[in-house]
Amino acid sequence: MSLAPLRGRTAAAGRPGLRGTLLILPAVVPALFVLGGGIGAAVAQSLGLLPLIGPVRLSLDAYTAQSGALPVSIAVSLGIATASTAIAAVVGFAAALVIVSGRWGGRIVAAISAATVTMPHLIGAAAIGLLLADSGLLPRLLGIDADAWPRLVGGPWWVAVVAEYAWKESAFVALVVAGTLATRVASFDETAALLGAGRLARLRFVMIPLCLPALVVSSTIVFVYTLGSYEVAWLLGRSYPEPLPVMALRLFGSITLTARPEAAAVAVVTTAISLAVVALAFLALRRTALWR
């Protein structure tokens, strides 16, 4: 049997693949460039390679001299992320689920998800300090005085960091899932209908299945976004211990020169953590049935 017919189907079979690749080269060879460019030089500088001042030596100094501080940092940047985005995963979950069900509500929420996302999280880190302090909006509508209202801005808890953070990414990870289950849910859902299926089978055995994907990439890209933003920690979040961003910042603002080694390896370690989820979660999203 000749194998002519199939090396042509094969090739015709490649040609989409390699067309695409083609496509997105002009706009990821340059952010390739950048992002390697900005990485390195990072690297580079908090390893002593490439000084303000002083002599070229290799060294870990700067990954030594917050030793004290750093472990805090790390411990409390990946309570905020993680906590925000199981949160918005959850709730962008289920609002995804509404905006796919074509009722009325869910082009409500698909509207409510659209305004949400274009916010900019500075000004949603001041609407959520205005309800949410002492003296705030909140307390007032409830008729609590400010002495017997819990520190939720700037607490021991990160109350309002994590609020602000899950409110935005939530209508993130929604629209984004519900533009995934737009396409095939229907189909799905009512064949599983069909053959007697209840709602608890069909949200199941077809919903998540079908959204796990989406959700496993959306949720990755909300926790490595929270990871390395620090202008809602730096306005909400308590001055010690920081977050890994708002001490880069610091750090790199110091009048010191010395502190911009140090301020690198923070982001050097900002961006070992976020390349090892964004590497979990590529290794989860591999083991789904879609991607198989």
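We call the rigid core whatever largest set of C-alpha positions still superposes within 1.5 Å between the two forms. Positions refer to the first chain, counted from 1. Small disclaimer: the values here were computed from a predicted structure and weren't measured. First, how it differs from the form predicted together with its partner chain.
- Residue displacement note: residue 272 has its CA displaced by under 2 Å between these two forms (rigid core superposed).
- Superposed on the core, the two forms barely differ at residue 283: its CA moves less than 2 Å between these two forms.
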Contents of the next structure:
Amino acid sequence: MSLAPLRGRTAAAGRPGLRGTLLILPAVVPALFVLGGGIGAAVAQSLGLLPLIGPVRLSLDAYTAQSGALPVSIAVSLGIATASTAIAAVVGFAAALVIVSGRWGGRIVAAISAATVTMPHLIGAAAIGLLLADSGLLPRLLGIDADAWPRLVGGPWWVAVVAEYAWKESAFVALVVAGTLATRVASFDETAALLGAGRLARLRFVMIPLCLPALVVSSTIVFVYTLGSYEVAWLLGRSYPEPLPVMALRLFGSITLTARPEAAAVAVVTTAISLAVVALAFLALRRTALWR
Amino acid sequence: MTQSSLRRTSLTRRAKVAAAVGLLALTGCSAPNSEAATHDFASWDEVVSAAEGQTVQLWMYGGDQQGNAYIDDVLAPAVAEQGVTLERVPVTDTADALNRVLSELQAGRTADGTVDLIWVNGANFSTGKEAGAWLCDWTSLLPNMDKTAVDDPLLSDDFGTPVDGCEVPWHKAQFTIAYNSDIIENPPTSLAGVLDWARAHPGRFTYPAPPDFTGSVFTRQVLYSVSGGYENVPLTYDQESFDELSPALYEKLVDLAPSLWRAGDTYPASSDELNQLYADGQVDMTMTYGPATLTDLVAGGVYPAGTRILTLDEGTVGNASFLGLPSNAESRAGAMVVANTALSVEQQVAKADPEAWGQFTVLDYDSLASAEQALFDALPKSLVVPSYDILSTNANPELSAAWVPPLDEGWRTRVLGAR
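Having looked at the form predicted alone, could you now put up the form predicted together with its partner chain?
Following is the full complex, with the preceding chain placed first.
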């Protein structure tokens, strides 16, 4: 997104712009190399150009082979990602408001959020599993029999999976949004308060519009991450139907040789959805008040 | 066109070329040659001298403690005497080892692969053979191959795939169900009877979820049962037979699910987990492809003292497991020395000892010298496990490897999906 202004400056000032471009090359080239190579390999493999056996033949077989299971997996993945992102955005935004409130509670929330972000998702998933499973800590603390406890882990509604993502990612959203609030929003908020705006009015006309870009960006990151990550759904979800990354990994490790292109196809579909979501998010971002 | 814009154009063009070269380097590896690779050793002596000083990486399932101990304490010292270092690489699933080989081949690593030997059989062998992942025609070099029976169908075909000298036999296995005789006084005598018993005793029976090896063979055994015996299931796979025979199998298993451990909500992920449940007394039956290990488990108090083998009237599936040598193995000669040593009478006897590992030999007992036969005769007899001839009575043949993926996938979608 920063390339456009850069090129404008190049035309105007000539050499310094070129230097700027050269300076970011060490970061951009390896990223492009890995990204292009990875996606390129996945696309080539999914199109039958990198077969484990047999001749190289351009075909869409890998995409049609899972035509029955793929739509279900896409629906499951989108469902989990949407639910997790929505909860994380709401909780994270609320937590950010508490963090910048300046009261002592805000420091506690900030400390908890910072600690949560550092924890790996795998550990988080294991913890949620131990807490919410029918033989877990929570039903035992509440004295509820395992049979009467709802199937949160491995159940039909993916509750434990969504809970884990929402919990971890709300901390991430909170820290990003709190960063925005702390820098410039606070002064606007104080000005509005001096001019006599009530709490609700300030939230609606000052806080939300000013936080929206940060909220949109962090939510998009959460959505794309949730869509593409494997371990939480694998640990806490059910074996069937399965989200896209779990399906891709299972196919990749399958003993059927034709399954590798299918795994690549699932990965390419996941990437395409992620790119579409990011594109939508940028469109939304352009419509926000703060976008120049 | 101004000079600066010209420079910029050539710069972008160069960048494009560089990017394309980079992409090619990453993605432009060709499909591996699916022709079977062959070795270039003229004689066994050549192999032995080439093996001197080599290190062999044996990739094998790591969840079997006795198996691990046998490799580390018995086989590795024996090959060390011949100048070969044996390193055991534990994997959770044999497919992981094969996948490593296939990935290396796909990346163009055809001569110095990390995997030198794989404990393999069935579906993985067939998959690897299809992709040209195995070195072939090498087993006839091994002096100890003479001690196996040439006409033994278990050794010439592996799940319906001709062995063709691409893997060397290691031991024989018989699918076996074990039960706690202290709890089950009148054990069923057929697989249908086992399923009926499970329905009559909710929560006391389960099986590992395919594609676990043992869970997978259990579903094939149920397929034989609901089809009226193995004679009614064509060993080579075809879609028509699958569509005709598999619905009865899945119907039976879906029907059984509510009576299983945890009401079929979840299944043990591996045979290890099932064995744990059995050891803890949470279920009353377990199943294994290596029944000889039971003796030691009972003696060690891991399994209940009342553990006995459940013999089925219609017999159970039997097969042999093998050591496969990847075509890109770095230590080919060393791997051959390890395979030959593993096939020696001393090693086969040591491995057959229930206290060591308890795996049935692949050697042809009748063709052995009397002194060698005496070594096998001297092995301790077991109260728990009958001898291999009794166990393998009415043995059922394995279905061809092509049956395994569709059966496992069908189980996932139809049995697990029906929850």
